[in-house]
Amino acid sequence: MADQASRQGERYASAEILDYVARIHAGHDAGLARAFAVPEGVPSIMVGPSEGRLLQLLARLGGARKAVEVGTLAGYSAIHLARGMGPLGRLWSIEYDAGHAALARDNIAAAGLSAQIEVRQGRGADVLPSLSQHAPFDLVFLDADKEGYPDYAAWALEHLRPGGLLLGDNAFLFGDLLAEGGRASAMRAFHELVASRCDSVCIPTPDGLVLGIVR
């Protein structure tokens, strides 16, 4: 019965319905609209409006005050997370591409959040150790190179407080999660690591969002 209901649910969620609920529940103000409308040459691969709103609400529900994001792009998800944490929150966001990092800083400043969000440019594996001094964290969000997820998650699990949130986007790997090859194997290793250390679920967003609560 549950499988049948799930299949029916997929049919019910038409593009028109998804557009409607995003507009009603996850509308953009000027700050979010600016970060979402990336300029030519920047890939439009950030989370969608509903997923961004979900990140914001999870940060708020979890009482997050210190968070790390791996994968900034134009700052869209960073703005959502910082808003969820409130004015006392602090987010360190890591972006590999220098041009994207500069764009994100501009968008974050336009949203009035420069005091709460620090964008650090570099490889996640290189930057994360420099943030260890600020642990324990309340939330870590991964939305970067998928091969790196197991290593990023291992770092996060060592630096999150008990009850902290570990989130990973693109958990279905664009439909290739069960494929052969290194990237799919890495993503499955991420799923299995989170499940072994957290109370977890993979939320069926368009490309899957892993949510783990550290035990």
Contents of the next structure:
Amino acid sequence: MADQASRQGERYASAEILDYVARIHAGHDAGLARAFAVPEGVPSIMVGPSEGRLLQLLARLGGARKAVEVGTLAGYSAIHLARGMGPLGRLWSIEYDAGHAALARDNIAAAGLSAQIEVRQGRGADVLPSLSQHAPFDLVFLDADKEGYPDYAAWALEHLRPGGLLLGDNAFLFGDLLAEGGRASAMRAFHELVASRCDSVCIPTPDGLVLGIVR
Ligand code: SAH
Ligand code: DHB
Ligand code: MG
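Taking the form predicted alone as the starting point, write out the structure of the form predicted in complex with S-adenosyl-L-homocysteine (SAH).
After this comes the whole thing, all chains and molecules, with the earlier chain placed first.
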């Protein structure tokens, strides 16, 4: 198993190949380009174009109409998710940093998605309870503080419908998933919780993307 897993983990794609396929399949229009190009002082830590496109297509495949995101940054992944849900979709996206939240609202407005995406400013743990009234959800995407993933996932599993999608970015924890310490054990607890309650996989994107379908 370990041998097979590591053999499959060998890289066949150069940076040039990855850029090429992202350009062909996941190119940016003006709305996505604006949310991807953050101003100085804002960290450029959004999902990559191919991962964003994957989120969009998963939302569409899953027929998602109501979704929650924890960690908005500048709205790049939110725009993908909302586009995947189509005009009947509604996304609540939670962002702790007030500057990021304001930037995201601006980018979301420029992308014409203000009616579909609501950015709620605050900590995930504080804001999630206020969204319970909109449950059941079809999709929850976790991409904020990594220590929070187990609690966010527990909330998600209570408020997603059976068949709903639970997604988590940075599932390899920047390469530290198997390290000692609180952040790594939190991320492992997240993996184990998702696997115990969902049909799940960790997609080997550059930093891992967990996908679970709630049983
Ligand atoms: N999902 C975005 C990227 C999010 S980056 C995209 O792909 O486009 C992570 C974001 O989580 C940052 O903007 C950070 O400010 C925010 N964040 C950190 N801790 C948080 C918390 N406890 N609650 C909500 N947001 C948090
Ligand atoms: C960080 C957070 C992310 O969600 C990510 O995808 C990359 C980096 C960070 O906090 O540094
Ligand atoms: Mg991330």
